[in-house]
Amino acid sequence: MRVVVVPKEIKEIAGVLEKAGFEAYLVGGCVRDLLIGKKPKDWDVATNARPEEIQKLFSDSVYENQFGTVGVKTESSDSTLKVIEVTTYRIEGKYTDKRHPDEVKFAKTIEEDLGRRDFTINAFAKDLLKKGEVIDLYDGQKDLENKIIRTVGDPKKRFCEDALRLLRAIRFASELGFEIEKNTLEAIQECAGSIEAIAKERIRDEFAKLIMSDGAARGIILLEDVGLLKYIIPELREGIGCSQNKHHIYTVFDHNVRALNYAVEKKYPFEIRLASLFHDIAKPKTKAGDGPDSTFYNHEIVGAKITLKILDRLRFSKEIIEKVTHLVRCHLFYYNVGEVTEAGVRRFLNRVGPENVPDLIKVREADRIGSGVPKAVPYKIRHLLFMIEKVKSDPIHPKMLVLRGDDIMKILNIPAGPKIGQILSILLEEVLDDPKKNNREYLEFRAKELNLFSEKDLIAQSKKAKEKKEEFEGGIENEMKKKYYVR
């Protein structure tokens, strides 16, 4: 097993505390990680020094909470060591709201402090000042060895104190590949509804950690098994038992989870994992018919709306919401060698954005493997990538036209308004068809010509141009979609 050494920054903080007559212990998850030979993501020190005493010893520190935690800044280049949390031993009062202790009292001993912790595998303290021994009052090392998640003390009491621990138990089981002890598991099932008392932001953070764990797919299944999924992402549950058609061997729920698992195995980033999990989330709502010929028309469009609702409810950032929603909306693109033209590829790039293509391909891979096919990247996808490389320097966006909106206003001597946008959209579609037309002489000529159109005719022409954007989703593709029972 790999041996992880306690960093000098931690030892230096412990040394300052000791010199001042105080105790210092590493506590919680960082001790667990050390015991299993894993580098901790953060380091937590517990001490009998009060917050004001800690701040006197460390001038470059921050104390902005009511839980006795002082952030001690270091000059380390390691991001996990830039700020070390040094917390006064404490015991906690009742949790009336199932979220926060009604009061926090400082304790005198490390033993008292360990008694308030959630799981045995997090209730360790490592002596930093003497022999480096590990204090383990609740057989946490035994549970580590047996790969067990167990609460410290009565599980119902622990979960009633802070209902987020329900989700944390699932996350630790998924992250570490552990099983949940019987009484702890039963308590999670009994107390599942308490998760509704937890702030969405706290649920979001814990859920994000689960999705980024190696056991994320198992974690989603565990959430369903213990009754938590219906309180966090009920939309996913609609896929349970929902059969697909003759091109799929798994139910919608199983398919989505398998797609997530592929994204995890490939170490793909967070947004791709979420998009893989949610890409077919709307299939149950859009399903028509049953058996081998059932259809799911427009499930990618409905799915994007559902995904936006879920991520907004969980208070994810605007950037994450937009990225994941876009990937879900665009995941069902069509490409067949010899059928989609270079103009079609340019329109595809215009619609999805060149910067999103690599991620979109990754979601497509997850979709394919989640369907049970053996090959993640078939020849069609490789050919599409070749075509994208071929046309990547061609104009695909209004900003890439040699004639811009302000140019048109000057040339036609007209003010800003919808007409400018309509003319630009028509010009762009012509350039998408033939990049050679992206020259000032031709575009000026066409702009003047379009300016003579009546408002009705210009709107019709603009609408016609927009319809051409859907080559990937129209014409040949619609026929293929009907053939393969998708849309």
Ligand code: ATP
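Numbering follows the first chain given and starts at 1. All values derive from a computational prediction rather than experimental measurement. Definition used throughout: the rigid core is the maximal C-alpha set that superposes within 1.5 Å between two forms. Compared with the form predicted together with this ligand:
- Superposed on the core, the two forms differ at Asp457: its CA moves 2 Å or more between these two forms.
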Second form
Amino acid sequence: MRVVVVPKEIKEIAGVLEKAGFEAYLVGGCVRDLLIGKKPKDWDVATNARPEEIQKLFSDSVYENQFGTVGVKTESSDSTLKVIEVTTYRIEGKYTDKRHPDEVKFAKTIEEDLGRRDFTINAFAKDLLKKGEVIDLYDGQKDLENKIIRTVGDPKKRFCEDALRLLRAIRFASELGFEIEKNTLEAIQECAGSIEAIAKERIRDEFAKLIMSDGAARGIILLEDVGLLKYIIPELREGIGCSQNKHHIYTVFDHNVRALNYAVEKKYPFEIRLASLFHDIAKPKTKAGDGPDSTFYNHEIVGAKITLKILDRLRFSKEIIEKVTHLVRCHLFYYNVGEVTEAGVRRFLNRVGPENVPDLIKVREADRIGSGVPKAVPYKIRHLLFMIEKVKSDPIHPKMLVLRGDDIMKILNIPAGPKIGQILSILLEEVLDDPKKNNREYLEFRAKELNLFSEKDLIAQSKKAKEKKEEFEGGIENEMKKKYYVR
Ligand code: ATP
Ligand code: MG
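Counterpart to the form predicted on its own, namely the form predicted together with this ligand:
Zooming out: every chain and molecule, the one shown earlier first.
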């Protein structure tokens, strides 16, 4: 086991508190992590000093909440040590709404403070002033050894006080690879519906930690087993028992979870893990027919919409929502050596965005491995990358045309408006087909020619150009139909 030592920044803070006559303990998750030889994500100090007393002792500190937590800034370059949370001992008052104590009460002793903590393995305190002894009032060390998640006190009561603990139990089980003790597990099953009372932001943060944990795939299955998935991501449940076609051996749910598991094994970032979990989420909704020849036409388009709805509901950031949704939308690309032309690869880049290609390929890999019967072979992906390299400097975006909107306005002597956009999109489609057309002489000639058309005709033409793009995607679908029975 790795030995993690208490950093000097923490010892210094404890020293200042002691000199002023106060107590100082490390508490919560960081003590648990020290005991199992893991580097803590953050360090929490508990003290009998009141928030205003803490602030007086540390000039560089902030107190912006009502929970007794003062953020003490340090000069450490380690991100986990930049701000140390120093919190006054607390006991929590009565809970009437399953999420907030009616009042926050400061306590006098560390023992009282430990009693309000959620799980035995989170209820340790490590003395920072004497011999570094660990206070363990609830046999948390035994549970750590036996790898067990157990609430401090009566599980039902504790889950009723704060229903986020339901999700935290699953998150810790996934993170640590622990089992949930029987009474705790039964109480979770019984109280699962209470999670609905919890603010979406708090659910989001725990769910994100679950997805980033090594046991994320097991975590999703646990959520389902205890009845929590229904309240968090019911859309995933539609895949349970939903069989696929002759090219798959797993149900949609199992496949999604296995794809996530691959992304976790590869330590891929959050967005790729989510896109892997959600990539086939719309297959149950789009399934046509049954048995070996069933099809899932448009599941990537519907799936992107469902993904957006889920992530928006869970209050994820715009950046995360856009990225994950885009990866789900694009996951079903067709590539076969010798079949897809350079123009096809340019259209692929136009649709996906070159900056998203590496991530999309990771999702594709997760999809492939998660299917249990890997289809596309990696050499195809290598060939696609080779083709991308080949067309790399070709124009694939309106901004890459030698004529821009401003130029066209000048050349045609017309004002800004939808007509410019229509002409530009027609020009881009032509250039995607043949990059040699991206020269001033041709584009000028063509713009003038297009200008002769009525607005109505232009709309029709630009629509046709767009359809061509879709037709290309449709072409992918046709190929898919032949090869993968996805129609
Ligand atoms: P992590 O490694 O993810 O930081 P952690 O155990 O430190 O895990 P935090 O969310 O940082 O978890 O909380 C710190 C400590 O505060 C916990 O270990 C636990 O003792 C206590 N705690 C946090 N949330 C709750 C809660 N909802 N109910 C009871 N105690 C809680
Ligand atoms: Mg923590």
